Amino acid sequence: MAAPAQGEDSDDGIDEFMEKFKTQKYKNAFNESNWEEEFDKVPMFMKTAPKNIDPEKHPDLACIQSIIHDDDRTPEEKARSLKDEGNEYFKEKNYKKAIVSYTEGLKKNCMDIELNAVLYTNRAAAHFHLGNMRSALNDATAAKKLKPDHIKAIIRGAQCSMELRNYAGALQWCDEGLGLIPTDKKLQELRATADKQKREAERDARKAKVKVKKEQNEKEALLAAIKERGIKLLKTKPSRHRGSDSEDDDGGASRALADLELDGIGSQEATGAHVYMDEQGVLHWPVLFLYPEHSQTDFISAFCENSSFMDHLAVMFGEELPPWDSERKYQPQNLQLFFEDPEKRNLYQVDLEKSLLNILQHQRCSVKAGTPSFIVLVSGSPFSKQFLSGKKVQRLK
């Protein structure tokens, strides 16, 4: 439990306060000449109570009288008193306490419609300043229901709708208010702003819809191009959702392309790259190279399907070799590339002069989750011999 702060809800200053009595004389203390008069001001020791209690002269007595006779007041009087209390809290910017007072006033269920409308409107204002826009809007609506011409409630409703980005609702509030007071500048300004932002929101929604449609068309065209080339996609296991036993037409392409996202080391995690089709209809694939001898990987984010492997290897292992190749064995002419058949686990050696498309179209080659992957070994090296031993390897013609 946190300790109370100095000077707040603690007795830290009591000892110091009491010590002052040893050196300083207490001011305003009772003395022999006025003690009876002073005692008579304390309600507990009064011999007789004044007929008319003035809260300025007898605040304690007025408070006690208010507590004793609270039940004697009408619901309207109680509600108005709580409204005034809430207004004082509101002036102090203590909006939470103001809300409590206004709420208690509404609970009195008084029959004064005007007063109840004010209580709702004032509570809406307190909620508004606390950022509780939905609650503020509800209170403004309740106030307008009680008093349809309550202009403050209408303005508050328009403001809340603006904050909630319900521009159509804000326009409706403004139009109702301007129907009552056509010259109200606040409502005129709110309406102009709401109309402008409504048009901007509608424009942005149209742009977003066009963008989504364009992206969907591009996805469908990409999937069709992959299928047309006869490239096999190795699908990841789909997660079954309740109520989704069948695929709808609109989501078919999206789900198919979802299989092009990596579920491990690969394009999405490595660089965020994914297969795409350029304006000439040529596919560019993210390609992963694995170097098991050194537990390293390399990544090409956009491998043109018409480029050969040697084109890229000549760049990757040109003048500047990777730092992990301390023996400088990874020269393009020394390298062998393999892909793995996911079903039979056989390895197929790739002709480095072949294009990526030519290899991807092979009947035993599959693209797992959008990224073609190839194993790179140094031909004739001790590690290569050990790695390939016991594996069935076929050379592509």
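Here, rigid core means the biggest group of C-alpha atoms that superpose within 1.5 Å across both forms. Nothing here was measured: the structure is a model prediction, and the numbers come from that model. Numbering follows the first chain given and starts at 1. First, how it differs from the form predicted in complex with the partner chain.
- Once both forms are overlaid on the rigid core, the distance between the two CA positions of Arg364 between the two forms is under 2 angstroms.
- When two forms of a protein are overlaid on their rigid core, residues whose CA moves 2 Å or more are considered shifted, and Asp40 is one of them between the two forms.
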Given for the second form:
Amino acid sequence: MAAPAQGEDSDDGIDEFMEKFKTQKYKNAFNESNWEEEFDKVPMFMKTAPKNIDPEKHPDLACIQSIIHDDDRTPEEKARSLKDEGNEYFKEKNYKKAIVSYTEGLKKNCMDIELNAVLYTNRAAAHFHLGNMRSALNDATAAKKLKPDHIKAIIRGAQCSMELRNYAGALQWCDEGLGLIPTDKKLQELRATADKQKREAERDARKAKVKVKKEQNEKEALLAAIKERGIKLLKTKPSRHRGSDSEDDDGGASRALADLELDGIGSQEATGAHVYMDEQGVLHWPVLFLYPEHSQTDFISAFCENSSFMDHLAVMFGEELPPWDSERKYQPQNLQLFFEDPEKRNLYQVDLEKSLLNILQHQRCSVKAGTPSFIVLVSGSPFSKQFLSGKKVQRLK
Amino acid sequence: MLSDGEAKELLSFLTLEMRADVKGQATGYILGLTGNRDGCRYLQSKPDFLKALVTLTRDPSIAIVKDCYHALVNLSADETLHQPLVKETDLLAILFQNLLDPEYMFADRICSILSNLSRHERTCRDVFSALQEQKIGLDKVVEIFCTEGFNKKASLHYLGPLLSNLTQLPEARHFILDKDRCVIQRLLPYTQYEESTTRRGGVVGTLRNCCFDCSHHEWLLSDAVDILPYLLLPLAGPEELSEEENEGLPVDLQYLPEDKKREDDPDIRKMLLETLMLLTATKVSREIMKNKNVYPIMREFHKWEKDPHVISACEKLVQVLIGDEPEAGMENLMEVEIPKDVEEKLKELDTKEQEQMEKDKQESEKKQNESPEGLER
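Alright, leaving the form predicted alone aside, put up the form predicted in complex with the partner chain.
Full assembly next; the chain just shown is listed first.
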């Protein structure tokens, strides 16, 4: 409103109106103390919009919002402003909200193919940044279907495929794009990366296969060696086949070894150790010594089949006796070892000078859960007498 | 051959408007002529017949079109027909237009004809020019070639030899080796394309031609193209290499499975070795190849190979790979000046080697029939 020239008379009362300001405060003025806050509530001066617009608190904002989404406009116009809205959210990195806007835009089903393609592409980008690769890929595909020459959609499609590790798919997207713009650097770069990763993935697959094959061969050799020695393996799980002894068929090989590996060892020292064959073809077994008198066990992780029991016992009970041996009677020369025949529940005494292999080859000896175990008693001790009474014991001659 | 009168009458039968049965007989007769050299030579001087044949490829009767294409394939196999065919008729235009049609059922014949016509430089230029004029360009040909199932009724394998032939022209090589595009990269996987020896051979031939120019070697061997694995894979076998050797190889050659087969065709094997040989021309590329641990692959290949020509090519390559670096001034083996007397001696040795190999070959092929090279069908 132009101020009236000094001294000019006006007949619409403007002069008086203006004069009033010099003396009176107007109503609804901003308070001096909270004028900044008040400013922030005026839509025109807001620095950021509130996340949710409550018509009660911000009636003017709610009004403006409804103007934007006014029903009088064409689908194209509505879709367009929804696209713009989505883009704004996108710029703020508010991808979820962006997706909502784009989706609303697509729902308008307007006739503008280019616009719809852009909506799909942008939504794909939003999904991409949220890590929703499949949704992003679907949207990129939809965009491309509408507009086969939409480069941004193609690039996005390639990127999504890469993230999903579908390198062959990524290559296809890139080649399609390069068919449209052969010199596009971004596509060429993407293609080179996709190709490289594809070939690396193929190599990794081959490498894994070789490893599996090697392990398989080792396992088979191991089982063959065990079988060759006439050692009986006892399976802990109920078998599908009749008879629970060592396996013949292929699936059985890994199952038997799986059993070896499984719950082979019950004691705390168990570390998943299992029998292995060294370079000279000699087997080494994990072996358990059980001391029922004191409820103790000893675990020998790799007992060479050619070693004798006395070899080990001499070391284990040689210099120092174990702490649980309160009566100090577990000396090597006093010890007696037995293995149990699980079927008949008989005990067989072990000749300590013999090798592990020798004992394992005993007719009635079998290996349970991949770990041969032996009961250790002190010869002539009261516990030993008690333990052995009522059992059928095959003593050494 | 035909008298002038007979020829004139026959020509009159070879029109689109003619009755089907007469047309059919006439084209059948022409086809018969093209089946032997004399017939072809006769037609060489009769551009009107050639024009008629080309026109009749548009005939509504499939049987007639088939005969026409068959005749054109035979004619294109004879070098003396090349210039008359491209200059006196609009054959090239028609061929290229139909090539682009994914439904065209005679696309394979088209590829054979183009492959034949592009064999020798002069007509090859005409073929290349026609590509540009028809606004198709080499990139469309490569695209069609690399699109699996582009034409459901035709395999288009003979586009391979076409590309190979075209790359005898520097303009074609220039396009394939364009760093700003992605052309040669799309061809590389086809060195292992099992379904067609023709396609494989065409691609390997193309790559070989592209390697003649040293200035592109570094780019070809770099990650941007990475040509080396694609040349080595067909030569690599199922033999197990140590973990060390594997880890030093290019990714594609690591941990090859037990059923890995080598390239069947000895000519292609030889071309691959020649291409590798070309890549060893400069010091820089020699270094790269040495560092990529190519030697173990060649070592195993040498044990496996039986064909003496191919063994010879392999040995030459290995020599360069494991031999000492040449002295200063001789880094680019292609540009070394060989003193006259040394050149004479080398030629002599080469001749002797050739003779020996021929002798060996003849002895082993005493009772075998050798199929004649060259003429397509």
